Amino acid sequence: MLSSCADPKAIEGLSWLFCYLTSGKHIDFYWSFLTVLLLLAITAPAALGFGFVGATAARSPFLPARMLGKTYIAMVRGVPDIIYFLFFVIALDQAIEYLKFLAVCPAGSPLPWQGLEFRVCPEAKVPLSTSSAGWHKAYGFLLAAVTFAIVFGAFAANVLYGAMQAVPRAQLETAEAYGMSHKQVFRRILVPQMWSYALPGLSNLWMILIKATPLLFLLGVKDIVYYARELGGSKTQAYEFPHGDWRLYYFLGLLVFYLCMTRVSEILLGKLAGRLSRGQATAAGEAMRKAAA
């Protein structure tokens, strides 16, 4: 905070507003936007990777792999997303600490599950109680990112599985007739062509992922929703910058932020769809050929 802002009650007007918007909590609020963008940057490719592996497994001729892939795809159906988010965070945290419990806790230590509580020896805590606050925040964010990737990976697997099934079987059989192995057909024919079929579903999934980022607040990560609620709430004279209920203005700012993100996404996804459709035996590809003729 600037020296001129040392006593907020002694200033007013634009100076008060400038000091208010540059306070420590507002700086954390601005950084929280990067937290959301970082979550998307990590989760999107990770979920796509989970989805590709799941869809490939679901098409495998090997029965255990096929059953595992189809089970992964089906696990998000019929259960609200919030239940998966809350469950995976708790399950991942306990699984990590249990593995560390087996490695570092003294022999003969009681099992972590003690009635309704989960307790491990201090050495098995992740992160350790002596770790800095930054490590605790990073660990919480990592758990949230992995949870997002696993949950949205199941949706992506369902989309990619349908896209693989949509590639004309005749093209795959023609490639096999020319002597290509199953791996070559998969790598050179199936995978390149499936993206044009998968993109509409993946585009919707990307939009849903953007809208799901406020769930970070429920997972214990201080994101933009947390700070908008905290900063916008009424502040009495006990606070440095007292004001009324300004939550409406903060959430309007979040509305503009998310609308801008979705609009930019629509433009980029539209360009990507045109690029993937070029030369493909799809309705979009046929329209492009007719327009060029």
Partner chain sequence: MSMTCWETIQAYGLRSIGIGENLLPKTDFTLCQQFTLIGSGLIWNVYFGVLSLAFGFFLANALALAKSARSPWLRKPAEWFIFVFRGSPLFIQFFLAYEALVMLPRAGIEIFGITIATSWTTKAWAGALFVMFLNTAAYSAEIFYGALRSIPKGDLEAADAYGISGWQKFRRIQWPTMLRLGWPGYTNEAIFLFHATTLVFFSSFPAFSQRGDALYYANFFADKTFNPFIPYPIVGFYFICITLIVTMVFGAVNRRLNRHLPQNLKSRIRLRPQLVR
Given for the second form:
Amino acid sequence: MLSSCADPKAIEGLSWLFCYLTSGKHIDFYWSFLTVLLLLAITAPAALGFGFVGATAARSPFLPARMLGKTYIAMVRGVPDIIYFLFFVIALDQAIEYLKFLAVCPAGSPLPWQGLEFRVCPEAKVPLSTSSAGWHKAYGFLLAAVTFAIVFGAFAANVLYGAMQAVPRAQLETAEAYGMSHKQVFRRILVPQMWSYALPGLSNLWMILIKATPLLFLLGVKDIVYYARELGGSKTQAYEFPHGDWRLYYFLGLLVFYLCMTRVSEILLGKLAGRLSRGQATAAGEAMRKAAA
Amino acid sequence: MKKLLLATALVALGAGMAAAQTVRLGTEGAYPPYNFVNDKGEVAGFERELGDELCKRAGLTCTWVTNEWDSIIPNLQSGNYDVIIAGMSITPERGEVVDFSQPYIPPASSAYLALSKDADLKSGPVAAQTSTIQAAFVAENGMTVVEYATPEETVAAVKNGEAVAVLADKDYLKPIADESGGALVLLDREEVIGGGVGMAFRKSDTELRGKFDAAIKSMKCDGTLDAMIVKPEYFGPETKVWGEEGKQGC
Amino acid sequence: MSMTCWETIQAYGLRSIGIGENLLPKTDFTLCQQFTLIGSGLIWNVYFGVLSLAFGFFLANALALAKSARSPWLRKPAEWFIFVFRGSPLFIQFFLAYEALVMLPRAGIEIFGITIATSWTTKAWAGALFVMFLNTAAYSAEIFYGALRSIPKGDLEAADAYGISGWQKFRRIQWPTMLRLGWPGYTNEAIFLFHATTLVFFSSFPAFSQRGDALYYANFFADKTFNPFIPYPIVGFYFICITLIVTMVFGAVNRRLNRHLPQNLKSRIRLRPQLVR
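Please supply the corresponding structure for the form predicted together with its partner chain (the preceding block corresponds to the form predicted on its own).
Zooming out: every chain and molecule, the one shown earlier first.
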């Protein structure tokens, strides 16, 4: 904090506002935007991975794998995602500690589920109660990220499954005619070709993911919504910077942030779509060929 | 992802071996003067000072964690922290799921904050924070309760006319009424609900509870607890203190 | 004193709309209580879903037409409206709407000597419904706009050839074709709109007298029993039922819209999750 801000109650006007906006809690607020971006950066590829596995499983000739894949794809259709979010985080946390409990707790320890408590021996806590606050934060964040990845993986599986089905049969049959094996057709033809069909769905998924990030706040992660609520609420003289109820302004700020994210994504994804359509046997690809000719 | 998790767990394990036993204190961080997160982003308020002093007396290393009020007990049960110190009133209902220390603040009054002294509590909804003793009290006494997740929102509801009044701890509402310049007033009617404010522990943590109990008692005995309660930045000189009652059995 | 399940249903079956027992259960938290109260909360999810879809449908049609209009006076506002509601999280929209609505003067607004009451606007049944109405209108408008643009050129030329133009052409050719082409997408919108109704009491809108939706009561039970493994799956079960019903109803409409087409041209409804908020 700057020295001129040492006594906030003595200053006013613009310098007050400057000191207010650079207070420790505001700096935390600005960092929390990075938390959201980090969540997107981790979740998007992870969800794509889950989705790929799910879609491949759903196309498998092996019945149990196919059933599992199709169930995974169907799960987000019937039940609101928020239910999974509220539920998975606790379930994952308990599952991880249970696994560690099996590994490290002395033999003969009682099972963790005791009445209303979930209790493992101190060595099996994740993270340990002695670890620094940073680890606790990181763990909470990671749980949220994994939950996001599982739920959005199901959406991605749905998109990729559709895209794999959309690749023209003729292309696959031609490859087979050249003597490629099942695996080779999958790796060399199906996967490279499906992206152009999957992109519209995946673009939408990315937009959904952006718009789902406020739910982080429900998962106990201190994200931008948490700070907007916390900072915007009216403050009595107990605080260094007393003020009235400013939540509306903070939320307007969040609205602008999200609209900018959407706009930028739209522009970038539009460019990517153009690149992927090149040379494809689709309407967009045809239009490009005509324009070039 | 799994590897990453495992790595986290392993590093956490390593870090844990180096440090001494740390007790994690969970609080809400939105209920001044009991506890709040100050502009530096740190936990502050009466319970911050009290908690640090108790840890010193009990010879424990403590860290602070904040958690939303409505999930503060579940997160204690699942081990995210070891103690709740968040202005929590001792009630039999909560006593069935957690164990309380002896109270560190005597049974305090809950007050109604409204726009005018003659507000009719039966005429409209009364605001209270979700899963507080006040919310239950309003619902059980024939008034219409309207619940909000944070204390901040309950007061906002009165200001903008959503609710006729808000029922909360008097110590929380008083500074708000004082600073409102007459726009908000405390009603004369007050309620005494709950059996004082205490720390909450998991039922299985009897040893830890014993340590904090002894520390609270020692602060009652030498009068430091009363001195802390009446500090002007916390509850002020007019607040009910332990006095002679606290010194019994020293 | 424990109640039989039938008594519980009588006491709590309509609790979410204020009929029956005033106080929520304090002990037991039996499976029957959880099923009953969460089911009672579902009334609100259905209320928000059905009404916002019904009102939103009309606004969506108007917006889709405005967006395809040549005049920028119509097109620009529609584009912006759709962008703002589709480009930001519903969660934030709820927060903002609530914060803005509470700023209206409580005593009411006086226009030409008539006082218009405002206090009802901040209640979830009105305020949240309004936000959901605008939100679904924006999403549906985008679907219908896309459908309008993909009406086969031949259909329109055929209409011209028969001398059908103006309002007649819109009502008899363009609008039915738009509905038919947009219907699969619109079905998904409806499903995910019902899912989104669970956000109402998790954002800003307060629950009066502990009257909330299915998720509100599920959360209540999870808090009281410290066991999320029962109430949340119950909500899940109820929503699977809702999804099946919506799929059935919209499927019937879809069959009607496609009834004149040969079998191989009929559009089938598939999940396209572009519509989640």
